[in-house]
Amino acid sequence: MTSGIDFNEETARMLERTYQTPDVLAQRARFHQLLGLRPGQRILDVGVGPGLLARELGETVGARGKLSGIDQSEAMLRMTRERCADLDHAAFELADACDLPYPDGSFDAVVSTQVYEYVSDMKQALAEAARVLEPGGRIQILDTDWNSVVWSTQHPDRMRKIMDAWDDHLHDAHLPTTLGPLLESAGFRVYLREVIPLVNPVFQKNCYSYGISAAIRGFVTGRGGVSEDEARAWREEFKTLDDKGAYFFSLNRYIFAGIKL
């Protein structure tokens, strides 16, 4: 996988906070609902992050099931292992999405949320997902298209500059536009495509856009010609707009699901 972000301890804690806002909690609940996981099943989480989804998956499959997960960040793995420490049927490894450390046909389902957009070789990553699934096994993926963002601003040129620089934090900022054909080429029948919008009419700590804007500000400073003053002013504008009742943010997340043929 490739990434312009250092997923260290500080980043892991920031993501943990952001992923526990009510809007992201609702997104994760919908993802879990669509997965339809059952007790006793074997599931692999590709890119466990802070382990919030992994914990829920482990509780759903129960002691008769199996939860495996990988990540390329030791900080993320530590957090996930702590979160799932009481789940004896769960195990997590440092590994790459393009080289999964599991035998063929090991799982009933593979899931990945906000991870494949960081992967440079999606054909190999999906081939690996297909390999470790048994025939008829399912894959479910959630990723973002950053072209879908709508963010209130009185400085559109600055907004465009900031978001262009932010695109560099991952390999493909628009993966959902090609994910369907990629899945089909990897031997999956795609049976679900669904959009989940995140909508924030206010700029407050319990909203996704509050946390992600801090991450964006930190990442873009010094990139793409963005100065520290520009990045700071960009985020401070949201507070000003919110005070006036003029703040708005929306971003689309896309779920794709397929069955291994």
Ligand SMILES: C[S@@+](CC[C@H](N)C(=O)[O-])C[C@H]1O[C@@H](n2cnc3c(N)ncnc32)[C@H](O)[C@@H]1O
The other form holds:
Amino acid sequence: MTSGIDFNEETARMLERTYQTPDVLAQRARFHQLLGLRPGQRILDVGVGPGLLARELGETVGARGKLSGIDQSEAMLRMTRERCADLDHAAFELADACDLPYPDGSFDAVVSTQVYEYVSDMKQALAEAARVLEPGGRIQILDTDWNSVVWSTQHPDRMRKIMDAWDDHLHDAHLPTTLGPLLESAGFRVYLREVIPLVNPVFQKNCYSYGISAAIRGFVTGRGGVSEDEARAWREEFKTLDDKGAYFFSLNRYIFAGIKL
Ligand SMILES: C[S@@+](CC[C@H](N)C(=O)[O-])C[C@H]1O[C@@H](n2cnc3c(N)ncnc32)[C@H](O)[C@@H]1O
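Switch from the form predicted on its own to the form predicted together with the named molecule and give that structure.
Up next: the whole complex, starting with the chain shown before.
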């Protein structure tokens, strides 16, 4: 059972900043490229968050196409609606990934990036994605496996404790390990599995690990026996390592794509 993250205004602003770092921009560009979306297509983004991907997808499908998006957070939806305000072919709804407010066969493609790892009933979420797709429609998903993190430290026990507490921010911190079979059971033929590594050799503001480590520090404080001092010292070590040229961070994102049979 997960205690979860509160996707409020503050989290929305933090995600917006972190998702505009060059490493996440590159991740989004690769995801978009793999999708091979065409003008005129109808696309659904499940869990739009700050709307950075949604905006790009909306520009690709253009005014002859349709961009729909859902999120369970009002704060995230506000940000996305603002970002896409000039796209007349875009509309966003407050909804749950497990109960999509669209008729059967409404879309050519469904995407979801870093959302399904928060969802407790993945069978239902994928059944819903399959329902709203046309036969032959495609689903493309990106999620993280937090077992793939490699982070420099001279305090491995503290690192383990912090990362164990952080796993609780998701329902499934290792969803990529089961996503293939879940997609196949939901009626998709999986045609793509790809890994996107994020690599930060420095600890600086415009890197993913700089922003996410601040979020991790905030989340783990008071959880899993992690004290405020411990969480602070954990993040401060990265600055010390960076000063010595000894900082390293890497994390894998996994992309799965399937076609609805
Ligand atoms: C880490 S953010 C990712 C946002 C966006 N997809 C991106 O990659 O930039 C996770 C988002 O999923 C949303 N979310 C989590 N569980 C959800 C659910 N069951 N239904 C709808 N949205 C959900 C959150 O509100 C949040 O906006």
